[in-house]
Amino acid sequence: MKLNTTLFIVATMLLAACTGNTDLTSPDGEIKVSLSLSQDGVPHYQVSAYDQAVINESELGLAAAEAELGNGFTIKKVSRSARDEQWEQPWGENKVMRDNHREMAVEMENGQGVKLTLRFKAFDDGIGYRYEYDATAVADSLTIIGDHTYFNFAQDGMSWSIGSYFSGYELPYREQAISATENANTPFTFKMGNIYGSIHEAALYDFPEMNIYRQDSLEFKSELAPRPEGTLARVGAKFTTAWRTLQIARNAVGLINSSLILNLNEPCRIADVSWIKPQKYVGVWWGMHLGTHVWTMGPRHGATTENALKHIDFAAENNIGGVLFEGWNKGWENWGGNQHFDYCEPYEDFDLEKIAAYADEKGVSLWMHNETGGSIFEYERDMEKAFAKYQSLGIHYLKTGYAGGMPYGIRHHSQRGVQHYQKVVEKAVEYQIMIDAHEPIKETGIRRTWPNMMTREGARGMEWNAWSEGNSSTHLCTLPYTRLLSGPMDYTPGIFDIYYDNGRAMGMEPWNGDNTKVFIKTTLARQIANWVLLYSPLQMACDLIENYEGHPAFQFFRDFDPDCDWSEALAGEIGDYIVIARRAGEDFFLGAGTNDEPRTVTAELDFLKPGVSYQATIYADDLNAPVITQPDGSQAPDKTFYTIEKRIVTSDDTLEISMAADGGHAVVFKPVQ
């Protein structure tokens, strides 16, 4: 495919004095960032957007135990260049992509020899900075031992991030202010007056993630994960970190909207991608959160060869190109012991060979699962067995987790760790397999480098609910403008036995031991919904396979397409509703969803093509459903109601959005033969 066309003129300007304007401007002219050097030669960094101040003036360098690597610098040369480009991607939200940015890259030296470029780039939607260092004249190598990077917020906000912690990402966000806010994960994502912001990572390799941590009010710094003994990364004496980004956007959705952490990574280093494929897929899981079925060998195993044939059956009938199975493979009876797994060989109840067969006559696609343990040295000895074999089955979609400790002390997000999800990654390209992480590293958008790393978790995902208190219509309403700025999410989402009647009913037991307790929190309605807002090109329904069956509401996912073309977040509000729209083909889907208000949106439908007639059927919360008391014991409208409409509708209509709390409405639009 053709991944990268040039559009328009690249200018290219060098100025070669030693001081003169570091000021660097995005196109449009909006947004400005600035760099200045102290009286002691360290550098320092400031945001403008919109006339308005967004970061004060800031630190910037690192620290090596070899080397100085903050101060002392002057600067010795600024070049400057534009680009404007579109380039195409296999998939995403958008699979044509503009790159329209002004870059400055500002070279200094200090008296030790150590040379460092800081370059910046600046797009409409926010800017993006790097260190490139060369300390050769000192060192061969360098142990990095502290960040000095800095956000010094111009004034207090609003922010929605998780805390941080340097081996998972599936806490609980919260909404708070700013100067709040002890320490953050990364999106970190604000509000500050009129502007909307969310600071984060792009393309990020051998290196440790950044957390920030609040110093003063105001003032955040960057931490990195640790290694084992304490210092940050061992890095070679010319290195270059990842890009720190700020997004900026005049309102929420243009948060969503943002390409700058593709825009940030480097093209497709795959030379033949035609096998990298989005997919809907069911599997064998949600039952094992339940309770209804075990992940080890005996009467209640979920992965054996009858379910497994079943599985592909209901997959072949229903326009679904995959089917998971967690619990396939020799190991688990070892969970919570020595964490060995066997990667190649299968419980003695599943027949490999013969359910890929199977797979491949009914034309669906065979999902292996590799959980580890975290045990991730043994992995990578391996993988490349597994990976040989599950090719030869025709086998190329891989889910991976890591549910566990890593060994030695390492730290899930630590350089060692984003060292060993690259590699499987890149081991992955070698026998055409495509990655799906549970437990990963967060998503810096090297999906731009490395398609075949497709979707990943990275939050509190559908498993919350079947053992904790669940996750709230406010969390769905948070995960756009949060976790999913970052790059698809496999949320695994899709429930449609929303109070678990039939689970109970098939023998349900819940890990929190309290089954008159654990629910869905959101409206059947909004379950479909998910499927379009929460993006994943490899997007799962993830309820027990009898739960759709028969259902008049499952006809959604029968139509869906996740292999998007073109996708636009078209209203919301961070943490209280979001409406996007979405096109596969010559069809469009919308889905919308609330917070525990009841809530109506009005959309315009001008994003379908002018001129078409759309049969628009839409599936929406029961507004007249009864009152019910549900399992925790409260009194609500009935979440399983829901009703289906058909109209036809154009490109000039608008679509009145009504909403239940906690609710949701969902879109086909199939254009009129």
The other form holds:
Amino acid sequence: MKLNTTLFIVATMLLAACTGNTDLTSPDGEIKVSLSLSQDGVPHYQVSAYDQAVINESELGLAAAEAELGNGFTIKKVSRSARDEQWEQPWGENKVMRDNHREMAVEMENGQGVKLTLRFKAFDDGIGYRYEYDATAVADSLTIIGDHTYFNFAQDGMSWSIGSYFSGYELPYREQAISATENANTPFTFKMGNIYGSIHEAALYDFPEMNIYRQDSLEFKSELAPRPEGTLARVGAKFTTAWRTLQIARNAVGLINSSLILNLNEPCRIADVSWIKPQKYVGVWWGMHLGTHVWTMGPRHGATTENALKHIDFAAENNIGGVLFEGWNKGWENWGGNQHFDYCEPYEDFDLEKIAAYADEKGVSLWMHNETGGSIFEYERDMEKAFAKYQSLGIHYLKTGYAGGMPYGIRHHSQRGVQHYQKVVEKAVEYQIMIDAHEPIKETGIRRTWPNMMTREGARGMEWNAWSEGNSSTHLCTLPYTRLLSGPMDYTPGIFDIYYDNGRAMGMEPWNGDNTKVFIKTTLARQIANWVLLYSPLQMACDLIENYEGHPAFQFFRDFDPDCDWSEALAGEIGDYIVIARRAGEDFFLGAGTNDEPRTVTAELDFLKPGVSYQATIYADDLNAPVITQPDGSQAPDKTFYTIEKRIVTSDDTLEISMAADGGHAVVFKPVQ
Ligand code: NOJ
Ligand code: CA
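For comparison with the form predicted alone, please write out the form predicted together with 1-deoxynojirimycin (NOJ).
Zooming out: every chain and molecule, the one shown earlier first.
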């Protein structure tokens, strides 16, 4: 597919230099950001929305060892432009996007001759700003030692976030007052009065990620993931940071429907994107987390030729595009030890050539897995040879992993980590490889520029249900409003063996602690709904394929298409519930989920094409499920009970969505011929 950028209005108005007015307003006039300089020439900004203050006057600026980057500035020039254009992407929640914003570039200089342009963009769904420094008058290169970007919240409210940690994101979400949050990673989502907002970053390259740390009751300051020796980054004397972003909406789902992060990224840099394709997949995966299988060679080895062929057959028979293999390559004995993995050499019982040929015959894509254990230098050394081999075998999908510490105390989210993840993405382009990264750097919308960076983990995903207290339905109702604002997530949804009965019958052997009480904390219908709710262009049905064979509810996944054309979050509140509709081709899909409260929500079906009748197949919680003793000893309705109902509907209809506690609802709408 050739990317087609249709410019329907571009109004670029470079106004004459004017230093008087440094306010910028969104196209609809509702969101405003203003820049000012303090008496000692320190830039400050403030943000308001819908006539209410959101961020009170807050300092801006970085600090370097070699040059003064923070103060003494005077404004030299203010230029403005505006743009309203449509652009397309090869895949995404929405394929056609609109970028409608106003821009202001404030050019400043200080006594040392350091030039700083603060560039602001105001959209109807929020603002972004970034630093563009030129310190060539003072130094050849800079050591960044501080970030003085502040967020001084105008009033207290609730917030949803994970705590600050620079080597991973697999933490439980916290719902707490803004003023009770000591520190947080981003997206940092909040509700202040009637305004919903979220702080994050867009287009993060060659620089550490930003977390925010509370200084005073409502004042937060940026902290960057440090280098091992304590400084923050090494940059050239001329450098540009990521955009610091603030999404703003009048309701919670407005944050999900925002396209601010992607609009602040650069257009696609890959000339031919025809090989980049969304896909459904299954894998030799969950068994290793349950302990019915293992990654290493031996009697319980998961990635054997026999098992591979069985999975390929299953995929081919069930309209599933790909199969992931973990534990196919030599080196797993070293995981958690010296972390040496071989990315080319399969174990003796995994006949890669034969499997690749069989997959090709069946029209199924093979997914290779490269767990690095965090060994980024070894991976950078070996990845090209591996990618060339995969390409020669017709393999285009790759899941990477960084489960382990990086060498020399390098943090995953530091500048070196960010550089590493990007190197992999760019090298993969040369070999037409799409990436699904686990233990990744957070998504900042780079998928627009590098659409082979399809999906990533970057939050507590399904695996935690195998070996911890698991993920609650509240966690699942929080992800769409937090982690997923940054971009797609490979949560790996879809466990049907809710209580692991079959897993235990198959010899489940816990590899991480006492797993007698583990189980899935949602109903089966919710597991189905998560395929719609937790957006990923590469969407997995993660359970053992034995648990899908002959299961009537698996028809949903057969029918599901993750290659969306359009999406809209219809209703929800953060941590409470969520309803999302998507269209892929002529079919529509709806997903809904609730927290531990049973809930009924009414959805208008006016997103369907008018005048067309659809057969709706509705996968719902069985509200008459018997109460049983759950593995943790609590009494609750059996979560495996569900119903399937078929009905003819049109865009004039409404749908009553009744969900059990921890429940969900999923609908496939197919046009009636
Ligand atoms: C953690 C990943 O999230 C998981 O998907 C994978 O199976 C293990 N690491 C092993 O690489
Ligand atoms: Ca993980």
